[in-house]
Every structure is written in structure tokens, then in C-alpha cells.
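This document starts with one chain, in the form predicted on its own, laid out as C-alpha cells.
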Amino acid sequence: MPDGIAYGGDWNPEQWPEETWEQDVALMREAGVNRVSVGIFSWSSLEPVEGVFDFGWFDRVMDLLAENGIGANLATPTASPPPWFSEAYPQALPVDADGRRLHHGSRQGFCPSSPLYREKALRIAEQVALRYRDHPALALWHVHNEYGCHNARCYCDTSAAAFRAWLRTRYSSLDALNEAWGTAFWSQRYSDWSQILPPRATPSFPNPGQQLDFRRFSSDALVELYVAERDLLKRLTPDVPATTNLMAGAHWDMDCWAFAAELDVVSTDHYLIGARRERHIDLAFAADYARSLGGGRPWLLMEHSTSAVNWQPRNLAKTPGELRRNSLQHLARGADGIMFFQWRQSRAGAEKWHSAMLPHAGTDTRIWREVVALGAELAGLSGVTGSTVKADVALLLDHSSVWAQDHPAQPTSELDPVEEAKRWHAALWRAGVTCDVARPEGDLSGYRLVVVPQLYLVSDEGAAGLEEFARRGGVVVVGPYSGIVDEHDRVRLGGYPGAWRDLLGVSVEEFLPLDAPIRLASGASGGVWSEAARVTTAKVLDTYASGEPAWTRNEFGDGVAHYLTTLLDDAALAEVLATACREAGVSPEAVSVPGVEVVRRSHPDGRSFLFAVNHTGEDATVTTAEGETVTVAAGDAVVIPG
């Protein structure tokens, strides 16, 4: 990271003619910008012809970024393999579960297991590490770019064959393999690994322990990619920094957890959706995840927009002041750089009328102003860097979970773990409650409150961990359909919710989905789904018009665990999460304004960064806890150093 903020977006110059090139470098001077993302799709540009390379055109891109004292995340530009791949290698291009092969034409068209791809991909990497790794310019290596965005799973030959691999490691034996995945149902039982394929289209639904453990090995085999390029770029640069950015909170097809224990830095874009109502706190929840994959380390911004995007059914322009707002909110969660896609929007291709920072309109534009005033306030900002946010409640989410509850033999379509976890998250922002994300697995200590939204899917280790955290005198809240199956997707017998019926002190019988909302004592309501429960030694806090519990809380340890079987509305939700935070101890950063969200960012040695968003049309008053006042007009949003 450079001295201060890191501040700027993906610089293409090989989409434009080279006397464009020093206008860009002396506009980004004006900007504030010390560093760009360079390289990410060159491959074509610098390998023209297969094994042909042509440097000379990006030596002088890199000497003009060193010259004016602009950092390089310097990528490997191995997201989009050119022409001359798919047609030499087709049989390395990816193939879907209908069985028919994608071609050429946009990005990531390789398949992630292809021995030819990978053998393609780090010949080039190595070629560009060879060539820069002295340059005074690089300052990062970008490796790759948005892995499985769009190839996250490949259903080929190849793909099946690494798959089997996997398996034998997992499994050891057939018998083995056989027995996590259930196969005696439906006469599945395979006698020879070669009997095993990737879940390719079926007449039905097919096995869910191998639809899971397909899409785990999918992760893994890109997160393999990554390394392999990352191993090599560290043999020849050592003391370079490597990260990938990921799309932490939006893109569920890698374990994000899993690429993060890999990077020296985590990075991530991050990108509105227009058809949520209060996109900001999306934002948040990406924000904190982000933050979260870390360990609480800042982390780098390495995407987001200045204004629209071209690929949502409607794309909307961002409003004035808003692009400030969401860079800023991103600091103040942790981010130590705020960076766009792209630096010159794109006259040709499929991005043309995604928004940059340097629009077609040039700098004669409302987005041009914003973005040089950003630049200079975020120059003002350099102490934040390496500071970080304290949250004291955990949200654990699971890409495991996700994907087993993906399968479609479910007793609803209705339950969707990521927008019920974003729900319970927004509940705690309303709050002004700070929250990490974190994985059932992990180090809980740290923490007076977790939340566990949805967790159909536990191990045995995230299931112990969650007790343990409340045996020691913490408190939990646990939300419908958690704790049903074990990590290869079979049912936890002897009463749902299997792996925590202990902690909360309360067995079901049956899952009753909603078609209807229901009433429940308290005058809440619920949805979706509700279960047939009784208490063993927990509490009735807020039952069903049956008597049945809707709400239950269970001392355990020295410790509390609370149960909801139902989706509680919003206002419900918040009243139960906001009495697990009185219980445990969680207070805000700020007495709670509607749309205004404060967050701190602290330094070891006591220094701090108090962020306050205003998100309103309307100017707010914020008390600190401190008891320090604190004003931010409409739309506005301020940063104070105590």
C-alpha cells in the first residue's frame, strides 16, 4: 500500500491510441491518484501470437506511472486468454452441465482444472514478472481478476477427472465416499471411481453430497489456480505483495475464506444493485465481510463505480454526493484504499457505458469533479491508514451452508440463507451496531454476541465452537433451519435443530413452511416458515396462536442462547437482536438516527477516526457515546480524528 490512502482504478491504455496516454497520467496527477490496476486484460496485447511477445509498448506505460510517481497493481493478465488459446487448445475451453462447450467471445473462457490453461497462464505471469519484477512502478501484483465470475464451475472431461482426484483425497475409499454422499438412496452406490461425474444435467435432482462436494472442489481448483500464479510471482519477487480481488458478499461460488488465508492483502469490489431499496447498507454488509476475511486487517477497495454499471436490467446512475458517500463508508470499515473500474470509460466493447472516472463527457462533468475532490479529501485522510474496526458481534455464514441449501429438494425455495443473513446484519446497522462475518470454525472468543441467521449446514467443529462460545459466558442467537445437517449434507437425527438442540433447549419435530404470514402472541408476525417445537429446558419468550414457540431463550453454561423458528419482520427482528445486545453487553458506536451510520477506526496507540454517514435527505445530529455531538448534513458525511 502506498504512504497514505491508495487511490485510482483499472487503467487500460491498450484500448486507447498512445498519445492519449500522457493526458491520462497528468489527469490522474490532478485527480490525486497513486496507483492504477494495469495489465488485467493484456494478454492479447502483450502474447499476440502464441509464444510472440510484445513488451515494448507496455515498458512505456509502466516508465510513465514510475515517472510521476503513480504505483502499479500490476496484473497477470490471465482472466481473458486470447483468440489464438481457443483456437489451439478448444479442448481446454469450459463446458457447462447441459454438456455444451462455451466459446470464445467475452472473458474467462478456459476451463480452471486445464493443464494447457494453467501451463498458458503461468508462462505468461512468468514473462511479466521477468520483465518488471526491478520496476520502480510496481508496487502490487494483481493476480488474475475475479476468479469464477464467470467459469466457476467446468463440467468437462478434464473437470472430471480432477474431481475424482479430489475425491480420492478427500475420502481415502469408495466406501467412504459412498457413505457421506447417501448412495444406497436411489441405487447411486459406486463400485469404481471412474463411475463418478461431475452432476451433470440429470432426469432429476441430483445427489446433494455430490452436488456440494462439486462445488467445492470448484473452489478449490481456482483458489489451486491462484496459487500456482502467486507461488511464482514470489519466487522472483519476494518482497512484492500478492492479492486477487474477490466480490466478497455478492459472488457465492468460491470460498471466499479459503483465497483469503492466500493473499497477503485482501482485496474486493464491490458494486451497488439498483433494485435494492437501501443499497448502502449492501454496502456495509460487503464492507464488513471484507474486513472480516482479513481478520480485521485493512483491506484494498480494488473495485467499485463511480456512477452506473452496464450489466444490471436497469442501471442507475448514482446521485450526486453518492459516490463520496460509499467511498467513505468503505474507509470507514476498514478499507485502506478506494479504488474504480476503470480509470477512462471504454468507447468500444461490452463496458462502454459502464461508468470511470475519466467519463466520455471528459472532465467538463459533475463525476470528474467528484472524483478529483475525492482524491484531495482522501490525500487529507493518510492517518486512517492501518487503523482498524473494533465489532464486538459475529455473524457466522458459511459458503458450505450456501451451497448445500442450493440444492433444490428443500421443504421451500423460499429460504435464502444470504438475503435472511444480509436482513439480520441490516437489523444490527439500523442499530448502529458494527458487525464482523465469520466462519463457524473460527475464533469466536473475541466477541460478546453471535448471530447465526441461517446455518443449515454445520461441521461438528463449527457446532462445538458455538456452544462453547456461550458455555463461556457469551450470547447467541440463532435463527430458523441451523444446525440440520452435518458437512457432507446428512440429517443430524433425533430432533432438528440437530447440532445445537442442547444450546438452545428446544427440539422440533417438523418444518411447517408458510404460504401465508402468521400472527404470533406479541402481535408479530412471521413468514415463510414456521416448526412444529417444544422447549426441553428452554424459555417461551413469543409463541404462535397454536401455542407453539416462536421465540425461545435458554441459559446455557454462563451463557444464553436464543431460538426463533419463524422469519420474524423486520421490526420483530430487531427487537429480539436488540435485546441479545443489551444482554451481551454491545452498545453502539452513536444513539441510533435513522439512515446515519457511525463507525470508528482506532490505532494501537489510542488514536482514532470517528465516520459519520448521513444517508438521509435530511441533516442529523449524532451523540457519541462519549457524549460528543456531532452534526452531518443531508447526503453528507464527516471523518474526525480524536
Ligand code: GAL
The other form holds:
Amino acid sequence: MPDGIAYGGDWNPEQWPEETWEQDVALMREAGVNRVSVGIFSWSSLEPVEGVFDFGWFDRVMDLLAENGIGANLATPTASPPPWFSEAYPQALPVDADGRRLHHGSRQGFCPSSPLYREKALRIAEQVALRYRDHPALALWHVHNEYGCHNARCYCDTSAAAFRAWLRTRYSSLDALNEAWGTAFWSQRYSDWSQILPPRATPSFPNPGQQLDFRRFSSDALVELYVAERDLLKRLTPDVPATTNLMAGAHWDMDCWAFAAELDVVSTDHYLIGARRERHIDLAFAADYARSLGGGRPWLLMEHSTSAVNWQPRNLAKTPGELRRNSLQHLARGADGIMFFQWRQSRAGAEKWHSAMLPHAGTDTRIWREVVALGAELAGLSGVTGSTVKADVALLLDHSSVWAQDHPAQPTSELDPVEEAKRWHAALWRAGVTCDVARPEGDLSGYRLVVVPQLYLVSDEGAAGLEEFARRGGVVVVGPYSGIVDEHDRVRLGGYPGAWRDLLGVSVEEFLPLDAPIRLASGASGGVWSEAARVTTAKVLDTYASGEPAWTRNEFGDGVAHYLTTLLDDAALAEVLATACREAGVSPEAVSVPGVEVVRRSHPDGRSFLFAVNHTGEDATVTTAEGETVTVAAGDAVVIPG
Ligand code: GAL
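What I would like now is the form predicted in complex with beta-D-galactopyranose (GAL), since the data block earlier showed the form predicted on its own; can you produce it?
So here's everything in the complex, that chain up top.
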């Protein structure tokens, strides 16, 4: 990280004549840019023919940056193999579940398990590292780009062999695999490893255990590719930090926790989805997730957009001031760097309609003025770097659980664990309560309240961890369809939710998905889902018309565990979470005002920065926990040092 906040974007000078580059860096200085990501999609320019390298032009790019005091997130260009690669090695192209081999012509055209891809990727990465290891512009390794964004799962024969090897390590014996996958069902029992395939297109539902393990394997294969490049870079430049830009909160094919464990600094990309009404709350979720991945350490927002993107059905421009609010939200939630895709808007190529820091129309534009103003503002906030956000609440979410629940044969197709997690996060956001995202197996001891919106699959360790948290005095709120299956997607028997019947003091005998919302005794409504449940040790706080429990509360050890057997409407969910916050002694940073976000970042020495972002069209006054009042104009954001 530079001394202050990293500010800049992806710079793709290879798309422009050299005459433009001087102007680029001059404008970067005008905008306060101190960091750019370079080389991300340069493989075919750096190695135009296999084994023939052309670094002259890139030397000039790196030198220009150094001369202008701009640091480089120097990419290994491995996210987009050149056409020569697939022409020479067609067997390294990815294959989809229907057996279609994909061709070059876009990006990420490779099979993650291909030894040929790995060999060529490591060769170009090594060339880059050897050439620039001592270059003064080199600040951070930007390995690859968004691993798995387009090729997360490959079903080719090479992947099949790698999958089998992965399974042999995981299960040792075929008997153990058959048992874990429940292959007695539909006569799927394997008598030889060679019979096992990736879950390719098949006449009916695929085996759930096979599907789940294939997703685990596919994510691991991508992490392995990162580690291979990272290790090579560390050998040549032990002191240069390395990262890869994740898509935390947006893309669920890769296990972000597994990646994060290998990164020197967590970096992530975030794009608003225009169709979502409260997109700034989605942003807060993604930022909270990114912070959590690094255990609370400052992280780097590697990409967001200055205005519209180019890949949604309707690409909405950001409204005046939205770019600044978005950036300050990320900063408030722990980012030490605010970067964009991309520096100069492309003239050609599939992303020419994607906004950038420097638009097609040039510098006499609203976007440019906002970019320059933001650069100046961030330069004045350098004291924020290194400070952290403390959350008392954790929200449990897990990739394996999301993957398992993704199997098509479910009691209802209307449950969506990620959407439900976001809905609970949004309820806390509206109450002004900052929350982390955590894994069930993670350390929960620093939290007062743990919420589990929908964790269908939980390992024995994760199940025990939550129980232990409550036993030691923590407050827990569990939503329905949680704690249902073990790590192999096999049902935990004896009444649902098998993992947490004791913790919750509840036993469920049947799921009762709903075809319309239903009213509860309290007047709240439940939707999508209900259960035939009975309490064992819990007290009933709300019921269905039948008298069966909809909301229960169980005292467990020194703590408390709430359970919901339906998806409560937003207002009722907010009420349950407010009750749990009170019981846990969790209070917001400020008295909440609808649409105004208040977060504090603090340094260990007590210095802090209070961020207040007003997402509404009305001026608002918030009162902090310390009794201070802060007025934030409509659409404005303020940062108050304390
Ligand atoms: C990201 C990617 C960038 C660019 C951007 C457009 O996923 O890393 O290269 O494609 O999306 O929004």
C-alpha cells in the first residue's frame, strides 16, 4: 500500500498508441492517482509468438509510472492466454458440462487443471518477474484477474483425471467415497476410480455428493493456480506483496476464504447491480465480506466503476455523487485503496461501453470532475489507512453450503441462501449495526451475536462451534433450512435441524413450503417456507394459525438461541434481530436514521474516523453513540476524525 490511500485503476496502455501514454500519466497526476494495475490483459502483446517476448513497450510503461511517482499493481497476464496458445494446445481449452469445447476469442480460455496452461502461465509470469523484480514502480503483484470468473468449472478429460486424483486424496478408498456420496441410490456404486466423472450432463438429477465435491475440487484447482504463481513470484521477489482480485459477495464459484488465506492483502472487485433497489446495501455487504476475509485487516478495492458497466441488461449510469458515496462506503468498511476498472475508457473491444475514470468524451465531463475531486479528497484522508472496523455481530455463510443447496432437487426452488443472507445483513444495516461475515468453523469468540440466515450444510466442527459460542454466553439467531445436512450433503437424522436441535430446543418433523405468504399470531407474515416443528426446551414467541411455532427462544448454557421456521417479512425480521441485539448488548454506532449509514474506523491508539453517508434525498442529522450530532446533506457523505 502507498503511504496514503491507494487511488487509481486498471491501465491498459496496449490498447492505445504510445503518444497517449504521456497524456495518461499527466492526467493521472491531475486526478491524484498514485496506483494503477498494469499488464492484466497483456499476454499477447508481451509474448506475441510462443517463446518470443517483447518487453520494450512495457519497459516504457513501467518507467513512465516510476518517473511520475505512480506505483504499479503489476499483473501476471495469465487470465487471457493468446490465440497462439489455443491453436497449439487445443486440449487445454475449457469444456462445459454438455461436452462443448470453448474457443478463444474472449478471455480465460483455459482449463484450470491443464498442465500445459500452467506451464505457459508460469513461464510468462516468470519473465515478467525477472524483468521487473527491481523496478521502482513495482508495488504489488496482481496475480491473474478474477480467477474463475468465466471458467470456474471445466468438465474435460484432463479435469476428470485431476478430479479423481483429488478424490483419492480426500477419501483414500472407494468405499469411503461410495458411502459419502450415497451411491447405493439409483445404482451409482463405483467399483473403479476410472468410472468417476465430473458431473457432466446426465439424464436426471446428478448425485449431490459428486456435484458438491466437484465444486470443491474446481475451487481448489483455481487456488492451486494462484499459489503456483504466487510461489514463483515470492521466490524472485520475497518482499513484494501479492494478491489476486476476488469477487467477494458477487460470485460464489470460488471459495473466497481459501483464496484469502493465501493473499498478502485481500483485494476484491465490486459492481452495483442496476436492477437492485438498494444497491448501496449490497455494496455494504460485499465490503463487510471483503473485510472479514482478511480477519478485519484493511483491504484493497481493486475495481469498481465510475458509472455504468456493460454487462447487465440495462446499464445504469451512476447519479451525480454516487461514485463518491460508493467509494466512501468502501473506505468506511475497511478499504485502504479505492480503484476502478478502468483508467481510460476503451475505444474498441467488448468493454467499450463500460465507464472509466477518463471517459470517451474526455476531461470536460462530470465523471472526470468527480474522479479528480475524489482523488483530492482521498489524499486528505490518508490518516484513515491502517485503521479497522470492529463488528460485534457475525453472519455465517459458507461456500460448501451454498454449493450443496444449489443442487436442483430441493423442497422448494424459492430458497436462496445468498439472498437470505443479504436480507438479514440489510436488516442489520438499516438498524445501523455493522456485521462481519464468518465461516461456521471460524473463531466466533470475539462476537456477541451470531446470525445464521440459512446454512443448509454445516460440518460437525461448525455445528459444535456455534453451540460452544452460545454455551459461553453468546446470542444466536438461526433461520430455517439451516443445520440440515453434514459435509457430504447427507441428512442429519432424528428431526431437523439435526445439527442444532439441542441448541435451539426445537425438533422439526416435516418441511412445509408455502405457495403464498401466511399470517402469524403476532400479525407478522411468513413467506416461502414453514415447518411442522415442536419445542423441546425452547419457549414459543410466535406461532402459525395452527399453533405451531414460528419463532422460538431457547436458553442454552450461558447464552440464548432463537429459531425461525419461516422467512419472516422484513419488518418482523428486523424486530427479531433487534431483540437479539438487545439481549447481546449490541448497539449501533449512531441512532439509526433511515438511509443513512454510519461506520467508525479506529486505530489502536484511539484515533478514529466516523463515516456518515446519506443515501437519501433529504438532509439528515444523526446522533452518535457518544451523543455527538452530525448533519449530512442529502446525498452527501462526511468523515469526521475523532
Ligand atoms: C471485472 C474484470 C474487469 C472488467 C470488469 C468490467 O470482472 O476484472 O477486467 O471486465 O469486470 O465490469
